[in-house]
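Consider the single chain below, provided in structure tokens and representing the form predicted alone.
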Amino acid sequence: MEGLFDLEPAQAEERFVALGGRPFHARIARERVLAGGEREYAGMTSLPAGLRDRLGVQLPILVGAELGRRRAPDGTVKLLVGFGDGVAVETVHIPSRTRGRGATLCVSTQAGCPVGCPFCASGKEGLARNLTTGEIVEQFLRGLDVGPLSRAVVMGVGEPLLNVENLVRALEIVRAELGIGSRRITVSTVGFPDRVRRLAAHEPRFQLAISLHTVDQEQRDQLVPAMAGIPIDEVLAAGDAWFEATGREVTYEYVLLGGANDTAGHAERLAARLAGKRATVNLIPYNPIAAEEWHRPSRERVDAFAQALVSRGLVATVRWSRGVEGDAACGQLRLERARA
């Protein structure tokens, strides 16, 4: 079903209009949800009843259902939002370690994934479809009803630029009216080079990162199967051209696999091949899936990894993810409710 946030504001207040409101009406709707917290017309008394209860059937402000919630020990809250075809994504709330910031959401762009990496939930079930501009919308909404929000990162399901337009609509809409600036909001991609080209184009221009998990080009092919036979040369230097284009460093994300990606040998050849680069490397140890073959590494063995590339003059930071004690990481609960 189309709700109000897959509307730009003129063909709101055209539809408002149809629906027997005036073009002020839309106006006053889209500020009391964003600015006001409103999640139902039913709150807002200064549109005519009449409207409201037309407004609440054929143009919704929330169009899914919250499916499941779930609690890791450490304050993440992963919520699964249903749509009305059966589709379902996860939106995660990270609360800060920092006392008085507000947390960061991570927010999904498809409903499963095309590209296919073999060691991530997300994609286990393949791509649905993607999401609309309202639907991706909506997951701040809800993630602002679980707590206030700092940053945004585009990390959840599915592969954020393989639905571009939808996802740059729904981004301008949280940066100019919800108040997340582009640089609190990191879009992360596996690379697709001209994909990346042109997102660099769009202002206002966001943090990119992009999934690279190792330089052995036989085994990115493996890893990221969406990537097989594009050279890791032309993702490296679409990188590179987002920095000149942007003035904004690429991260380059790369989880690490027990004994498969997370050798001293893997650590110098990353290094070698991102050496002059202006980037950052995030180290993800591995979110382990029930009845995979691959293993996160020991702490001693990621710190090793990290301080390997910090001796070659790389930035590199590890990112321990949260919520794993709940199942809450990235896909878990959304494949748990398809494979039930």
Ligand code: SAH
Contents of the next structure:
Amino acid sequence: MEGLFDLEPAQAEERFVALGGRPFHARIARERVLAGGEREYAGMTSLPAGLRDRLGVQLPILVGAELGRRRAPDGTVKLLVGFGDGVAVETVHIPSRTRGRGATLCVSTQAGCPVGCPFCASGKEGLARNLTTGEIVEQFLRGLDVGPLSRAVVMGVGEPLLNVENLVRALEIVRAELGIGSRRITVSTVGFPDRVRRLAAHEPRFQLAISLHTVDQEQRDQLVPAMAGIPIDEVLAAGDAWFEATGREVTYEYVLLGGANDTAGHAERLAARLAGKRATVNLIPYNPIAAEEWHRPSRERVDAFAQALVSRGLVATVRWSRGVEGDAACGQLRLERARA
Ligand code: SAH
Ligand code: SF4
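Given the form predicted alone, corresponding form predicted in complex with the ligand:
Up next: the whole complex, starting with the chain shown before.
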């Protein structure tokens, strides 16, 4: 069902008028939701009662429902949000390690994912459909209801650049009306070169992370199936183009799959390919999703991989997924439901 945030402000005004209201009622409603924390028309007493009732039925503010919630001991809260046609996605609220510094919200862009990376829970059942702009905004509203937000990462279920129009519209609302600056919003993608270049031309600029995982072509074709046939060189060239166009460094994400892409040779080849680039490598130790062919590498091995990059002049960080205790790693709650 279509919701308030699926409409551009001018379209919302028209719809409010069609439902018997006035254009300024639409402006009030948006404002009360985005700035005032209101989540239902019922509390908006400056709108006529009849209009509120009709809006509640025909243009709801929230179109989804919270189907599940898990809180990990570190405070990470993972929401499973269901939408009318039976699809569900995950939204994760990750408090800053520094108290009072807000939180990062991890949002989804698609119900499922067509890319099919074999190590990822989100790709297991393929793509159901793209999320609408309103459904992406709704995740932010639900995240805000858990606690204040200072950053956002588009790293939940789905491949953002395959739903880029709806995503960009949603992020524009988030930036302009929820006050999360574009420098604090990171979009993570497998790096379709044309789409990366197109997004680089978009103002305002977000931060970009490209999931690389290996610089061995054959292995990447297996780890990121929808990218098979697209040369890694083209992905890296698109990353360079991003830096040139935006002045912002690309982060290359690298899921460390124990027994597959975590050897000294892999680190060496990665460092050689990225040499001279202004880029950061973010190492993500694999978070086991099922009985798979990989394991999470030991802390020593992860450190050694990072050290190998650093000693060759790269900037490397390690991201141990938060909230693993509560199965709060992205994609897992959803997969459990699908399989139940
Ligand atoms: N589709 C986009 C964004 C969503 S995935 C992308 O792939 O970049 C966000 C990040 O989580 C990606 O870097 C992805 O490789 C990583 N990821 C997926 N499954 C994982 C797992 N089981 N363990 C660790 N990281 C995983
Ligand atoms: Fe899709 Fe990203 Fe998961 Fe790959 S890692 S299947 S692109 S969500």
